[in-house]
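Presented below, as structure tokens, is a lone chain in the form predicted alone.
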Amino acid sequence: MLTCAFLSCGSKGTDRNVASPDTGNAVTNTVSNTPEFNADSAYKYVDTQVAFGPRVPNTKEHVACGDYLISQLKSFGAETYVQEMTLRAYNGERLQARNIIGSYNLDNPKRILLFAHWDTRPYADHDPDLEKRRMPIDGADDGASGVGVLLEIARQINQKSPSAGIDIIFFDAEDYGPPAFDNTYYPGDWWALGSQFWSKNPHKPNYKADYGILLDMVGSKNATFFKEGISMRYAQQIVEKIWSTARDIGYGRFFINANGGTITDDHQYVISGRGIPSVDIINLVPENPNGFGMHWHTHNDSMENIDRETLKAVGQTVLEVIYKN
């Protein structure tokens, strides 16, 4: 993602602790038919992606990780589609990219779209070390965390199907926008290239979904998910559903009941191109100069930042939403 303009500050049915929305205290023995999100499993999926190295288009690491994601979705029973595309970057470079899509309950007209980007930033253009700013980042949080959560959700869906049809998309070339150290003006939309392509060329003709949920930077310790501006403008009802669900199951300290920044991100093009109301769950830190965590677009975006509790908060909340749609 590019900009952050702040407006204001499985198993089948299990017994699980659910927090009271009034007191925040745990209410025990509440029966839920929602699968239990496994944070250790999600963490492993994040770590496996990072182990490939930076997943920058036109690199062997990018190809290898893409192949891994395709094989994982297939192993989880998804009907899998791969959009191979050549995209033009801001600097004219041709990017060999792939959108990777896994679908469940194909005949169900009621559909929920879950998505994240799987590529990583080719530049650490906000790194405090000036000599390292032209090097690609690991992208443990910015990229891998959202994909890791969705892989665990796919694993759970394969074990127990929700009532709605689910489509999971890993968008490519989200983070190949102009670097902060380049003062050249490049007219055009150079971020979220994969979702821009898909919005014009969906994997299914006339594809529609009831709503979409984007996961971006959802793995760092003590993350704060404010209500993002474009999400509130086009999908306020879904925002409130997600945030109230998080409070109800004990994750209100992560999902902050306040408006946050307006973000250029994949959901923007899913909304404008396909007319699907979509929500961006993204870690926003209003007290930081860039509006994000201090590891954003730096070499500190490594596995050291990834926290199982945050992965659990996001993953369990999304599961609760899609199983009680």
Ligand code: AHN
Contents of the next structure:
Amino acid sequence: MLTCAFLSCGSKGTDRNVASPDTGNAVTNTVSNTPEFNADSAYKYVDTQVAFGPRVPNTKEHVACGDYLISQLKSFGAETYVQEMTLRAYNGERLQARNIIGSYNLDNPKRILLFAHWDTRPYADHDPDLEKRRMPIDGADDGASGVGVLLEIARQINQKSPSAGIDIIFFDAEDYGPPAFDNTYYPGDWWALGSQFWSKNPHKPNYKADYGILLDMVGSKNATFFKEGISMRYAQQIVEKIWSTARDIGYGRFFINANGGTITDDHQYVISGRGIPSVDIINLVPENPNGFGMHWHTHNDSMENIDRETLKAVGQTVLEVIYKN
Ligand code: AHN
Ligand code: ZN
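Moving from the form predicted alone, what structure would you give for the form predicted together with this ligand?
Below is the entire complex, every chain and molecule, led by the chain shown above.
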């Protein structure tokens, strides 16, 4: 049981007092090993990505943002790998794409994989304004938020290493699936092209991690992270660990203790291709028609919708999970 003293402490400060679960009423003050996630820093990483413009494959904005992400990972002391690919999209287009990878503590066989997609959707195909549906979106939440949180985590890891080795992957071409306004049937798996490629051709032969965590749409105000279906099927223990950790450190209002929808996303290919049990932390809104936030694949997916509190809830929870072992 947690004590009131702990609950009122919340998650502020680096030396949080943690109630030991086995001491009954006596609260032992142990200093947390987990670094403090800086939400202002994460917010800036999101804003910087958005400022490049939409990060759609085969555009100069996409190339420039990719270069920025590589230089950020290098500046945070990661061993970096860039996986360059030519991918075929649903419409036959050839996409010049890059998976961007940063690793820490490479000699450690105990590894945790953290990932997010960095490309943005070429269409606002769910925008209420029909005229604007063929224009690309800012993707502040859908794309930039997960990457922003992971860049801040990389900065923290560089300052103080967790006991496990960490790999961070920014997958490309996640969001180039067929648009809703195109009624053609395109048989095949057209979402998550970068992670599909990596899962068949990992940056290191036989790459393995103990488990993976995907961050997708983790920045919008009042986000709700329901337990996603594929994650529950293949990585239930990790789901429970993440959700109970979030509750313990005061973020239960974001991490809802209930099941949500089943989502085709990058984690699916990391699970099927590499056998790494992986969890998708994704904003699911069951009462909305598409199951996501109302800004999903619209022009409202912009910086105005990004809330530091949500970035903090996700970033601090993931840090707590990777530092507590
Ligand atoms: C599909 O719409 C099939 N999957 C949602 C995955 C996604 C898109 N995540 C962000 N954008
Ligand atoms: Zn998307």
